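Read the single chain below, which is given as structure tokens and is the form predicted on its own.
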Amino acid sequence: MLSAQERAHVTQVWDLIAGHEAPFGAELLLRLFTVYPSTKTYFKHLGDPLDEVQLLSHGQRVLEAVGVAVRHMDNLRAALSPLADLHAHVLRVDPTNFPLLIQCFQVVLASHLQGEYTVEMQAVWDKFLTALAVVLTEKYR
């Protein structure tokens, strides 16, 4: 999936903002209930106006979850195999948005890490998250 290279990139992006999870998911939430609305309803449990610590809670699990993806890109499909059966079986979350989540996520990581996310980094997390959220969508067949 990933050459050498490639995971090397992913893996110094991800040392850039490991540590700071809960920030980071928190403002790609956001950021996807400002410019995709419609997301919102997956996550009612976040509260309307949005509880601050529960969607600082969540941002944190969101970004745990690529973080295990950072540690097992040898072998996604076993590190987010319960992830998937979660988001298909259980949260029923329709598979259109996992783009759109990667879209709001790249944004974020681009409005933080400025100068260090260069344009190949910023291909080769496109790559890696679009890999990720493949994994997740094979559970829907």
Second form
Amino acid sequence: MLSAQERAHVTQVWDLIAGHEAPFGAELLLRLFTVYPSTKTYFKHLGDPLDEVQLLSHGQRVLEAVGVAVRHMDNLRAALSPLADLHAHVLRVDPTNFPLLIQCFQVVLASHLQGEYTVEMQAVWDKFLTALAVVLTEKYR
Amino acid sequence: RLLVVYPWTQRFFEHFGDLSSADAVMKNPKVQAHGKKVLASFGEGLKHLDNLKGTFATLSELHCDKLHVDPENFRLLGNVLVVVLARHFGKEFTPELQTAYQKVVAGVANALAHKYH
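Swap state to the form predicted in complex with the partner chain from the form predicted on its own:
Whole complex next, starting from this chain.
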């Protein structure tokens, strides 16, 4: 699904995030909850007001899963199967929420990478994250 | 960026010439001119946040009757604009600022779709 050049762009951006999963993930979730408050309904366990320690911990978990996806771009389905099961049977996050998360992900990348965030990177990461969301919601029914 | 990230949006711009690569799109003079026109219009909208539907009524009719643009494209464009703003303003583009701008672009998109029939 992703060409060799596209895979290179995925890895290129990931290398800039790797090691910073917790703060990136926390900012991602903070933006999601601030911009799209209805998404908080899935995260009651993070507290209200938001517990910063929990936010960092959960943010790290989300970004680490993205890292798994980056390392298995050739076989997202197999690599993310347990997460897909979790989302289908336990979490059951409505699929319409994933584009909201992806928009926030793009904003985090753009605001951190700024001039380095080329249009090619934006295009590839939109494609990649959308494919990820498809895999996570595939077993819903 | 819209034309590169969501290439199917190029369907409205076949008369713009070379859109064959990301580089071609970004450097295309017709794309740049159109981008300027769109942003100027958006800027006008910012002066009338209390009456977006009225402000964009004529443009809405144009996009429906003459241009035949699916309103979903306005939402895609709005989201790309927010990412472009984030890229320019970096850390200054706080979650609160993003919230405000996501609301504005959603309002503009709805206003542009309002006269569709």
